[in-house]
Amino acid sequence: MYLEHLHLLACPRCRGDLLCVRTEQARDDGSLLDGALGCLACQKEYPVIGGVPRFVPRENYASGFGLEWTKHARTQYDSYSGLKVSEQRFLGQTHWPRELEGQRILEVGSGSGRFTEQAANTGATVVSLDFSYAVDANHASNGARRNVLILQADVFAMPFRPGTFDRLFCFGMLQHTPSPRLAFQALPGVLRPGGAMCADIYKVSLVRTVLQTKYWVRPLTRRMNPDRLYARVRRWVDFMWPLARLIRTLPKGYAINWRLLVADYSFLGLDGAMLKEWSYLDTFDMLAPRYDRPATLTTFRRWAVDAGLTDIETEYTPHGVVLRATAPPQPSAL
C-alpha cells in the first residue's frame, strides 16, 4: 500500500485514525509491503502483509474464492482473454463516465481485480476490498498503480469513515455473504451525500434457482475442502469436455452445458484452451461458495428504498439484478 492513502482508512472497531506503527519492509516509492497499522484511539493493530492491509484473518468462509482467484488470477482480465467483457460490464452496469479523475471509488468484493483494473482506468482513486485472500492476486495485478489501494476487509465492518467515497460498486458479491440484505445496507453509509452506487445480485427465478443443477449439489460441495473440490471440478470438466463440445453445436447448447455443471462461455466467442480455462473457473465458482443467496428485483429494490437511496434504477442482466442509485442528500440545517 502507498502510505499516501492512509487518510482514507479508519479503524473498523472505533473509526479512529490509523497510522503506520511498524515497518518491516518498504520501498523507496513510499509503499509499505510488510508492517502494521495502528489505531490512535483504541490501540488496535492491523497487519500489512504483501502490500495489503488485513482487517480480517486470511482464512475465512470465503477462502474458496481465495483459491479460485489465486489459480485464475488473470483468467477474466480483458488484457488476458482478448475480450472486452469486464470493460463492458463495468461501464454498462454503472453507467459511469470513462474519466473520473479526482474522485474516490470504493469496490466491495474485488476477486482477482478484473473490475479494479477498469475502475482504475478512469483515473479515480480506487479502494478495492475483498473478504478473501483473493486480494493477493488483485495486488499482484493492480497494487503497483499509484491510484489503487487494496484491502482484505469485511463488508460488515469496513475500515472507513462515513461519506468517504464519491462512488461505490459491488459486483458478484452480495449473494455470497451470510446476509445479502445486511451487506447491502452496509454500503451506502460510506458514500458522500449524492454519491453514486451500483450493485448486483443473482436473481431468483424458476429456471435460475429451482431448476439450476448447482443448487442440487451445492449442499455437498460447499462443505468440501476447496483444494479437493477444485481438483474434482477439473476432472469433471475434462471428462465432460467431449460431450460438451457436441452439445455446444445445438441451439443454445451452452445453456445445457451449464445444467450439466460445465460452465460454457462459448457464446462470448471463446474457444480452445481459453474456453476450458473459463470453464474450470466458473464451474468451481458455481459449487464452492459457502453462501449463494439470490434475490428478486422487488426485494433488491426494497433494500435500496429502506436504505434511503434515491434515483433508484433496476434491471435484469445476464448476471442477475443490477441496481443503480444515489446516496441521499445531506439534510438541510434548520
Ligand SMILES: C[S@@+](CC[C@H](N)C(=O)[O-])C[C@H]1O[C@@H](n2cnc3c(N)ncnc32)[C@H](O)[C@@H]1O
The other form holds:
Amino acid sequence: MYLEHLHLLACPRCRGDLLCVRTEQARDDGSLLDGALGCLACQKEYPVIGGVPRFVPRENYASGFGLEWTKHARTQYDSYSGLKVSEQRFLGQTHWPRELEGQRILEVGSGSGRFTEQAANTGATVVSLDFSYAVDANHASNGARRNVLILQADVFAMPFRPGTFDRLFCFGMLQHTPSPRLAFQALPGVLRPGGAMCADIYKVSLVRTVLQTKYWVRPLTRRMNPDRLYARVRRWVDFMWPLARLIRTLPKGYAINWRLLVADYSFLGLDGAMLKEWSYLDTFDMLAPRYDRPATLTTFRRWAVDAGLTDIETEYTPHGVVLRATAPPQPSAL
Ligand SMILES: C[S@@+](CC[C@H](N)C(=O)[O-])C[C@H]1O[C@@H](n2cnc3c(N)ncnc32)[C@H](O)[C@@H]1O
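Alongside the form predicted on its own that was just displayed, please also present the structure of the form predicted in complex with the ligand.
Everything in the complex follows now, all chains and molecules, and the chain you saw is the first one.
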C-alpha cells in the first residue's frame, strides 16, 4: 500500500484514524509491504501483509474464492484474454464516464481484480476490497498502480468513515454473502451525499432456479474442502470435454453444457486452452461458494428504496439484475 492512501482508511471498530505503527518491509517509493496499522483511538492493530492491509483473518467463509482467484488470477482479465468483457460490463453497468480523475471509487468484492483494472483506468483513486485472500492476486496485478489501494476487509465492517467515496460498485458479490440485503445496506453510507453506486445480484426465478442443476449439487459441494473440490471440478470438466465440444455445435448448445455443470463461454468467441481455463474457473465458481442467494428485481429495488437511495434504475442483464442509484443527501451513520 502507498502510505499516501492511509487517510482514506478508518478503524472498522471505532472509526478512529489509522497510523502506520510498524514497518517491517517498505520501498523507497513510499509503499509499505509488511508492517502494521494502528488505531489512534482504540489502539487496535491491523497487519499489512504483502502490501495489503488486513482487517479480517486470511481464512474465512470466502476461502473458496481465495483459491479460485489464486488459481485463475488473470484468466478473466481483458488484458490477458484479449476480450473486452470486463470493460464492457464495467462501463455498461455503471454508465460512468471513462475519465474520473480526481474522484474516489470504492470496489466491494473485487476477486482477482479484473474490474479493479477497469476502474483504475479511469484515473480515479480506487480502493478495492475483498473478504478473501484473492486480494493477493489483485495486488499482484494492480497493487503497483499509484491510484490503487487493495484491502482484505468485510463488507459488513468496512474500514472507512461515512461519505468517503464519490462512487462505488459491487459486482458479483452480494449473493455470496450470508445476507445480501444487509450487505447491500452497508454500501450507501460510505458514499458522499449524491454519490453514485452500482451493484448487481443473481436473479431469482423459480423456474430458472429449479432448472439450474448447480442448485441440485451445491448442498454437497458448498461444504467441501476447496482444494479437493477444485481437483474434482478439473477432472469433471476434462471428462466431459469431448461431449461438451459436440453439444456446443448445437444451437444454444453452450446452455446445455451449463446444465451439465460444464461452464461454457464459447459464445464469447473463446476456444482452445483459454475456453477450458474459463470452464474450470466458472464450474468451480458455481459449486464452491458457501452462499448463493439470488434476489428478484423487485426485492433488489426495495432494498434501495429502504436505504433512502434516489434515481434508482434496475435492469436485467446476463449476470442477473443490475441496480444504479444515487446516495441520499445526508450520509447515513455506518
Ligand atoms: C464471484 S466473486 C466476484 C469477483 C469480481 N467482482 C468479479 O466479478 O470478477 C465474489 C467475491 O465476493 C467476495 N465476498 C464474499 N463475501 C464478502 C464480504 N463479506 N465482504 C467482501 N467481499 C466478499 C468473495 O471473496 C469473492 O471474491
